[in-house]
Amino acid sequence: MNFPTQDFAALAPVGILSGGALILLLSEVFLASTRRGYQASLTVLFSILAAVAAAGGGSPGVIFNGQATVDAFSTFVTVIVCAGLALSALVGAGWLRARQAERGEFYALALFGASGMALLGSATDLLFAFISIEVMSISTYALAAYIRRGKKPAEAAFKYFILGSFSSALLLYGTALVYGAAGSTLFAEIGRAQGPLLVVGLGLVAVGLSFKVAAVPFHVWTPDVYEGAPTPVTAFMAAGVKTAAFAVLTRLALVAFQATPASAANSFAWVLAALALVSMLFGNWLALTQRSVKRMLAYSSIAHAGYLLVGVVAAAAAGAREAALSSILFYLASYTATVVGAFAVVAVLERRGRSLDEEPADAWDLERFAGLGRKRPGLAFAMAVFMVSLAGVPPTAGFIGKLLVFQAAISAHAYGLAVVGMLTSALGAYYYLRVVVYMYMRPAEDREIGLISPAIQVALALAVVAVIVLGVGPETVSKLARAAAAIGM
């Protein structure tokens, strides 16, 4: 097999991200000092730079054999991960000085970890993709148990780990299927395969990713490896890792839907279809009953996958196929912003000891957000527009992404996902905007709230800029995510 050197060059974003990682790995060799303050920075300032590469590469095209395409999608998608990547670095700065836990190895797993993410964006091959989520999930795996304090931590790597190992395993047994059915691992390939052998195989890959986005039946790790997490590296994962692999998964949709016979596409549909269905309602309504505001937004990341998933399957739709495809990359540019700020706020009030196992039982618990309107108006506001915006109530970015995918589907003749869709977001409003009632309408609590580090108010002002912005004049990135969404398979 020939790579070119412009192949890899085309991959440059990539490279930042790996060069970043080693570079903060290896600073840690020269320092004495606990203060490390620098390496925050450092991450953010490495994103930043993927991104602008990303955004003012080179000309796009397929690279290594098909295996991969440079695209305006793939673009789109490393800069909705660089950014989710900067902004839970902020988050993650004040976090660990809180807790002496500031070190190289966190923020270069994270780049690491993000490098994988820019790869599944631009993955046209089931391999590729394989290799790609394994440098995505190893790199969380090590992240989610990071505080090596206490048991929380451990348990929710462990189960991240074990659950993780068997969603690769089915992923790789359905890649082996599909490579029977079509004789090779391209995506291209696979749009002109036919047969049962090719739908089993689709099937099992559509489980293996269906573990990535969180999606129900393969959720039941989602809310233990949240809660137990620290919560940086929870932001980081609910953001990068739903955003990875819904563009990979997209991507293969793409190319189910185009496949032959008509049969396979109509199967591998449902399947998504129910998942979708499934996974709003369930994800709305065990949200329901939590009081932990870390668990809530567990399950409700779940019911976002759902969302996501409509807007998968009304990509089934020629007719809405560029619909579709550009809700789904907003609504992923809009979820980044208000679920990195909420867990933000999350971090923020939790108590600061130096093990996870020293927060107390109610250390999410509403009860925390009592009277936070008085005592700290500003994280107050930020917490209620990050709660909106998930709630999808206007002007926010959150309304704007549910208003795109609701269209496509309705587009696409998917009647049934979008009225389902728009009535478990009435429900989802219950328990977002009950929060904000024990923000303004609770007494508060006597309970003395840290100072707030510079970085994570700079990571506040950011993620309340982007959710008011895409939802009051969302024109800009509608039109990007557009171009993006014109790809071609």
Contents of the next structure:
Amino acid sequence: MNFPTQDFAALAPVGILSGGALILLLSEVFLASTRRGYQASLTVLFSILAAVAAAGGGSPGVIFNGQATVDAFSTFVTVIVCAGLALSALVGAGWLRARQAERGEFYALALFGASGMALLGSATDLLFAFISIEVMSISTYALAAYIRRGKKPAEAAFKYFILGSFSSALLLYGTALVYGAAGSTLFAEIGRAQGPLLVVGLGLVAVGLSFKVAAVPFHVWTPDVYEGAPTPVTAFMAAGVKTAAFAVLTRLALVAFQATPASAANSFAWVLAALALVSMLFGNWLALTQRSVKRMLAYSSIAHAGYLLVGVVAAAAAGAREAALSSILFYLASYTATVVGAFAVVAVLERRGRSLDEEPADAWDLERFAGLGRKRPGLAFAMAVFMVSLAGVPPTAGFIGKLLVFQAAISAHAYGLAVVGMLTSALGAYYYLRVVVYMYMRPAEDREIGLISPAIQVALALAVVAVIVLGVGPETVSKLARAAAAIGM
Amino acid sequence: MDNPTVAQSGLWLLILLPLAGALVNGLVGRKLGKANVALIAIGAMVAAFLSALVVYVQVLAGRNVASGGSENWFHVLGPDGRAMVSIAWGLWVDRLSGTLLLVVTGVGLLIHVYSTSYMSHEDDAGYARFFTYLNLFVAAMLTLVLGDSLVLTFVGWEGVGLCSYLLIGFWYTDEQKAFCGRKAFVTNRIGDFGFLIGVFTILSIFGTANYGQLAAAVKGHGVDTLLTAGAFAGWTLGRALTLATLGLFVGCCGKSAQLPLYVWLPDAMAGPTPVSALIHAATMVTAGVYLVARTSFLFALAPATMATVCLVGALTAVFAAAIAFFQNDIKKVLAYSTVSQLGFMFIGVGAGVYFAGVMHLVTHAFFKACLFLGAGSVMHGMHEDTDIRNMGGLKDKMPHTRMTFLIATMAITGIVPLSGFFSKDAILAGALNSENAAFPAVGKIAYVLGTIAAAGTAFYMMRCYFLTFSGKPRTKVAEHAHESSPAMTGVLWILAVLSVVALLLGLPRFEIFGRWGEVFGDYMHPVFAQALGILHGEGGEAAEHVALWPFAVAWGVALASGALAWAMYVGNLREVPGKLARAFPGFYRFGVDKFRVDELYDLFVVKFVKNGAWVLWKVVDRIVIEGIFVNGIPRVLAGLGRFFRLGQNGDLQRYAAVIAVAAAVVLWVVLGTGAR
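Provide the structure of the form predicted together with the partner chain, given the form predicted on its own shown above.
Next comes the full complex, this chain leading.
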């Protein structure tokens, strides 16, 4: 095989991200100073560069003989991933420094992970997708284990690794079956094949991807891993991994929906609809009983995967496809801004043990938020904005995202999913607003005000602005999302 | 200065400036000290007024100024592909909203200045709180006026309602005053419910609430156009719009204190007097009139609503004037007078003489603000006593207050040549000549009722003036009354001069006035052209009836009635009021008790709601909601949650097993349905 140079040029954002990772790795070797403040800034710089390169690079279209496609969709995904990376890096800077764990490896791993995510956004080949997933996953496995000082992080990382490998195996097995049926792993080709082998293959691939997006019942790893991983990493996983995995799931679902025997396409839509349904129900349900805010956010991310799956299901109806795809993209953008912000607040408030190795059991308990409205009005306001956005209340980004998704579901005549989505959103308001209640209506347990650094303040400010701007004036971004939705046409 | 983009960017600034003032004063005002608080609040108002002037230069030049509007906030497509709901943020200034803009910022600025002195007895925290609310009110009122859609107007509508509530209950430690605030709020909610019904009806007819788009949507359509899509498919446009506009008008009745929802406004006088002047006389209560004028092209397509507006206005004008006869509290007299004057404005917009309604809104803003502020000045002099029976002879003690109060009284009474005469007369003459398509007699009825109300106005206002300022002091306090500070009297003079000068707007179309005849009507014409086209046929105009006799009648009525008041309270007939009260004691009590409308509402509405609420609380809330929903559902859900958490015990093998089983189920489903 022979790839022209411009195919590589089209992947410039990925190149910038991996180049940045290498530079940060080398910086640890050559700049043996203890001052590492520049590392987070460098990470932010590289992610901005990558986003600019993606946005300015145009849409060269199909590259590498169809294995990847750089189009408006992949550009949108890349920009979201870069934004998530930049915000998480800012959150990470202060958090790591306080735990004396700031090293170049952390940022390098995040950058490598982001490059995998950016690749995944443009993958249109099962093998290409598999490799991108592995690039992304291995970095996040390592990041989850980045701080090995307690039992929990190590356990979480190990679980994530084992279960992740399991799902990768399913994905790879599915890929092999698809290849057997279609004689190719290109998305463009597999849509033309048929037969039970293809259906089983695609089913296994879908299972593997459902694991990555944390849809019920493939979500079992999520609460433990989200809670055990260092908070900035959790933020990065919730934002980046979800975005990238949904990007490839969407592209693959479009292939499956357009498969030749209509019954196969229908059965796919049914499976995804069922996953969406149980994810919305169980995600919200289980979040209800959580007292640890971090774990609550983990379950909430499962619920949000459910809402996003509603969008994917809506894309099965040709008439609603553009609306559905653009709603998914908008939802991902709004969710990224909101969830990174929410985890940033969690990172600020997280209780630390007296020594570095100690793990307090109630590190993220709701009580930590009591009286925050008086102690730190700015921080409490930011958290309130994020909670309200996650609950889907106007005028925040979360509201517009849900509006667009349910609207797409309604125009795809998936009324049941839309209704369940709205009802479970109402259920979700309970546990999101409980945080707000604690912040504003409970007296503080102590005068401790958490650990805040300028970098986190910047990240919080950016996230709040993004959430409100996307909620008040969503037109600019939703226009871009509509343009990016052209892949389904 | 006449660069349109400057004006455009100024639009949002207009709202943001007072909002910023409110924010600063609200957050740190109590630590800044009174002088700084006043500086910030007034600075914001001056800046807003100047920006309003910049914008208005554009409007005068014939250019409408818009900002935003194309940016959709959200846009929902219905199943049939039509826009179901389309909402945008946008501001819009044309000659109508521009005029209101000047009134709100101009009168608002004057009242801010007046308040610096009037409120100076408050402590620092109260002073800052007062100006916070006042600035917030101006921001909300400007949102109401500048919003280019019913939705944004509603945002402002609720905002001014909130500020009104906060300011009526400003002295909230007084239980009675706090109650008055709640009464205003609750009464307004009833109206707001109607407003929302109107907005939702309009959204389901047209899919948009933007004024420009609505105007374009009804252009060329008549009352009989059949709607083909949406919730009102099969209705005629006229019928659907009658529902929508009646809903909006219910909202207007609440906000603008019309029958039967006027009861909150007299009680709103519990607030500080500058608040009564700004919110409950000059600006907020006229929002209903503005709304009808703003959506005139919709009301014009619903003749039944127009007739309702006109009649409700006329009845309110008479009814409130009648109550005002019996009031002895200077602020209460002015409050009922406001209700009555708002009734006049609704006669105007309901009879299709929109410009006259708006003109009366403007002139009323000047003279009623002047009257209220004058009353405030009197209260200062009288140590917060508001009973006019305890006053008398204040004309020498408070010369400035007396002169300005007299000018404003003559203006509201309708003495030629003050502004009130022309605006009120334009309304009455216009109503007389109007022809409602549904109920042709409505204009004549409104004319008769309006003339009676005008006679009443002349009487009770003159009575109020004479009792307050003429004769000899009737109490010790009145003997030692003193004039207020220049900050207050200066504002009074500006408003008094304005209530004279505003006559220029309203000169009738007589030869001798040349191009000044109906200058305001001509100026407003583009705004109402569409509505007038619907009412009088495309291109047609209201028939020109410039008869002299309605003017003569109006003048005669005002003079006669004013003279009667003079005779009864200063002149030879001084014994008559007392005799009348003794001759008809039952009726007199009935009048003093404001015709017992509050008691009527208490009996039928409030009791009913209270009892209903008690039942709801005991049965629905305690048993159904608390028992089943609040405690039951979470208990069930939490139980389920605990059950599912059994699967979430951190055991890796079990996790893997869950995934494997689930994957098997997925494969079974896809194979079962998809392989064949």
